[in-house]
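Below you'll find only one chain, the form predicted on its own, shown as structure tokens.
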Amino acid sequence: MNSPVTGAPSDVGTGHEARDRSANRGPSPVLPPASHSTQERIPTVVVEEHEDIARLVAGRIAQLIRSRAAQGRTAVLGLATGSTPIGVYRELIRMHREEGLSFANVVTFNLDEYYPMKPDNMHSYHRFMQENLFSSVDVPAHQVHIPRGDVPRELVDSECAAYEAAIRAAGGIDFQLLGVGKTGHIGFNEPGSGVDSRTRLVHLDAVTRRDAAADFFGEEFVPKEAVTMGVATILEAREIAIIATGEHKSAIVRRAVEGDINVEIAATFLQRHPATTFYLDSSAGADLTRIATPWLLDEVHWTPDLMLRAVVWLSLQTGRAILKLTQRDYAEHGMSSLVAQRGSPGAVNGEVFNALGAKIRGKSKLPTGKRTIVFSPHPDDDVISMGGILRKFVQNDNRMIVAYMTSGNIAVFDHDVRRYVDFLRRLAHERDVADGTVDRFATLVNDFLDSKQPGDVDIDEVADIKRIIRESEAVAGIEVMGLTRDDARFLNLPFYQTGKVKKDPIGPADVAIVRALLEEFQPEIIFVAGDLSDPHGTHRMCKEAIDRAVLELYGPRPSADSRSAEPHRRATDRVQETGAPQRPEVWLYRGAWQEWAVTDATWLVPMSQEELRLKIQAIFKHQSQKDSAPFPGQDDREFWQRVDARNKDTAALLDRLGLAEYFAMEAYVVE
């Protein structure tokens, strides 16, 4: 098995130290090692999971804090907000509680704040930092600094100058934590920010505001301005860690790490910093040259998986079907060693062609008669992402239930609530329900909605209506697929029930609910959402709940390593002796935002024109998400339009590669 840190050497040190920028501080501490290819202009560490990043970065911060404390000095941290650093903050909190890590000697400076924004506003970064870090550690309040978003406009410039002065008075920032936006912004240094920029008021880019729309319950409520540290301020930090996770960041990561410095992409300025490291999960690092096309850089070990990826890439680069690739094609694209290893272009072409063809699974090659649970994070992910295979599994007489893990109620517009309440009131009057219950209920709901402000948490009555709307739509959707309302389970996991976009961490109660369902149904196959780029992270959190429940119930996944073979045999013996449930196969689906690459997929499931039409009909049953969904991500199209294009594109890709032509296709990865 590969190390979780891709390409990181085992020795200590980065090979350079940042120059000391303050007379009262020693040399900059060095980072853990980060390898980079000749294409990478910023040292970059790629790990398998985003949780690994949190441990690495939090560990480095803890090392710095303890080192400074031992010397009787403060540690000055530059901190970021948003979803990216939350894992780091949770790990720091754990270290504070369990390992005694003290923040008494820590001084902090946050990157930015929206403008205008009061500190107690639910969207403010003051509140974010209190909820996600400061309230859970012992950092003194007077040592915390966050740009103010509540000063009069005529005082903003002087406030920004004072913020810069406070950083200098603290001796400069020792360690700066950054995320990166889709435009390549760091902090709120949007496209066009200069390398000499300092803390200032800026206008927010349209892409940035759209990214924040989910948190503000609509793009129209996102502030148009923000106060941010400048690029020059950031670059003066002695050490910088910049984090990115998810495939939606992979393109900008490659541009920032491998591209030229460009004023339109502020993250590229980090190439000038002597002690910056990029920390990526495998998805965010997928487009880096050393990962995407390593054969273009150096000699490689041609595994079957790498050969598959390389030949598909070559086919698309040359515009030739796989079986028509020539010796010259391989030679001109740095792949001669592959041909030499296999003996001829024809041998390589045939092996890859057959490997791709073996992935295709029509109805006759799919499981039959299996107990199957489809875990759907929201009440529409099942039909959006796997409607085609869902129908085929039903036709193959698999015993199925669909487990909707969250209510999805925050994704229902208030106007839909008003419409259903009006329906209830009209029905009550029409049928002479005269006790006034419906009228009182309708008045309560409408009065709340009349006074509701953007981002306000719904009262229970409104939240329940929204939940019931989503549940009824979910039932209608699976009925199109041939299932019944009895096949739907609504788990309503507690982590989701905050009424806000920000959710609680996955806890024991969430895991217990999932485990109970596994124990009751004893599935042989479970479908799990592997689409981790949803705008508010619910898919990732639902997968965590499932993974933890599976681990509790079935133990660690057996390893192919011979060292684990004997323990696995003993575990199997115990299962047979005690009648404990057998571990189910885990099939990962995607589709709401992205699809599995054909090279990554275990199975490719074709759909006919009629089957795709049926899938779209099931999606249409989710009327509250139709026309304009509250959380659409970065794609303006409706979910059914994305599905239609994506499933057809997957099939068309196989056609371009020279395989059989299908109308549409879904992709799945079996863990």
Given for the second form:
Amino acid sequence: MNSPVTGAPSDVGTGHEARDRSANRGPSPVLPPASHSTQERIPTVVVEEHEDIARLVAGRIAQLIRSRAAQGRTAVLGLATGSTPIGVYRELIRMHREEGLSFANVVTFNLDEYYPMKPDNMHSYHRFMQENLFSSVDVPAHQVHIPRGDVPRELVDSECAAYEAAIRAAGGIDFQLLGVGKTGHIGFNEPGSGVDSRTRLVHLDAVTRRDAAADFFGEEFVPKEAVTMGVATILEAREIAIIATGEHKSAIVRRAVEGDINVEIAATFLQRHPATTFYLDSSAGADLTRIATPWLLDEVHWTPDLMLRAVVWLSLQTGRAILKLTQRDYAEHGMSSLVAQRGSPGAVNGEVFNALGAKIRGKSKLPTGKRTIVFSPHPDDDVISMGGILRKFVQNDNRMIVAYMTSGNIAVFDHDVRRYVDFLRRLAHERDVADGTVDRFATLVNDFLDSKQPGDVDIDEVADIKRIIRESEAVAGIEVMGLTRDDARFLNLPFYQTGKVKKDPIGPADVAIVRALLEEFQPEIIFVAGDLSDPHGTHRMCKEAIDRAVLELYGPRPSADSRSAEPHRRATDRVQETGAPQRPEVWLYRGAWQEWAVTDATWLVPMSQEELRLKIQAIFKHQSQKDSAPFPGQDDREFWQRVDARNKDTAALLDRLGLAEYFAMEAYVVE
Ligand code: F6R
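For the form predicted in complex with ligand F6R instead of the form predicted on its own, what are the coordinates?
Starting with the chain above, the whole complex follows.
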């Protein structure tokens, strides 16, 4: 039997120990872990990439399972669903296959399940766990526990009590894995869940339902309730790892880690737990004080990057243009050491002002005559995210192609398919080209749509119509920019072709397609969506396909050291000398959801009112995504409205900092 719920057994460490152990094993934290000078109330580890978290957390779980197995005891795991823990489960499966990690002694309790929900439903967490972990490891079925979403309402309370009893009977949870929702929920403990709450039926918050809307093919299909372990149930776990990735989590992470305990944000209760570690990738950790504004905590080493960030922050904080910042402003905001180092406020102001100004690249300062590929994850990211620079590149006689990586077909409404089929049928009849083929096709499509249930995968005919709708919109979009249909390539990467929101992992076939295009076109510049928080991860996956193809073709990127050792020679020049294919420069743009911070951007590209208008006209060509896109994320605005606001905001920000007043502006990071 396991040890009692309270008191940590010898092989279960505190959060701090877990952090130290894991830091030795793998990637190093971006910044030193929490020290006396941070404001963090939960020990927090920030690593570069989300894969690093998977390795750290899976490593810790494996260690626990093995040490328990060696003692002939069980390891009781509390498990989570959602997008965040999938990497941890993949890594555990890999360890099972390649390192012989056995789950025979593992007992699991999942946090939650939607209600009502049948276990075999595609949205059920029973099915999620089967697909993402259990079916690939040797955990005995009778040792797996997941709250049931299919019991009659009058039995839910007793079922919940039985769940709690089962956890106790197993000896309590040794290691609890958690994600965090944008509401700050852990499990489905939505705002208002008390510290004493136990496993129970709860109402889902509107934000949570909205986040799940895409997976359910519409918010109206997301269940309104769920069964979840309570906050008290979770806090009784001996060790907790809570993980968050992506910039869309950075605000709630900061609130949970640095803010006061508050019943409106269940994750803050973890501050009371003696052995919790928060694992973050650099995007999710970006708002933590030690990363966003470290000079407020301690003495810092002033690098040019940090100076830029700090002075921009100070300017916004004080409402004073950079060139007007005074000694007093610096002193009052923990930045006197910067002034001391550079000699005077004027010197700091001038250096930062010039550094920002040097980022601004109008048409005359942008490349000319370069072979350029724009990689667009979906058939509208090109114009939404980089319509301004695209036009300028065309005007500068760069040789451009736009490579659409996926068809984006799942984001086309069924009613648009009906409309196009009706159009086809009418045209065929009126122009007398109908020999019955078009009618039969239309009937097939309409019959399918009549019988289609939410979540059903489209038949090939419908998927093809949706793809073609988006392809023709993409061509219309780039024509506005001055390109032609011959400049569009539709890659249709296989990973996307599941017909569902959930995609396959990037595989060799995806990489081969990207690689073939690079080989054929031999670009000098490629534009890549470097946006890491799109709701379904498609942008991230497309970037992975490109990164892998680039690696295969050109080898690893020269390190920063070797680049700075040869400041006057670009990487491209060096590989050219060796006869290897020329490595293109990678220009990262952001997707529809965020823009690069002006401090992170390499280039800021101004747009006039006419240029912004042209860009918006190109976005309008994507009619299937207008008015209301099927997957808008948490933002109600149409894509063109977001673009309008975001590009004007970037320009307005430079204005506030005291630089020139532009109408609108896009931002790019050159890798
Ligand atoms: C899932 C669960 C939730 C999720 C949270 C984050 O079992 O209990 O608390 O962990 O909603 O979800 P993702 O990881 O999809 O962002």
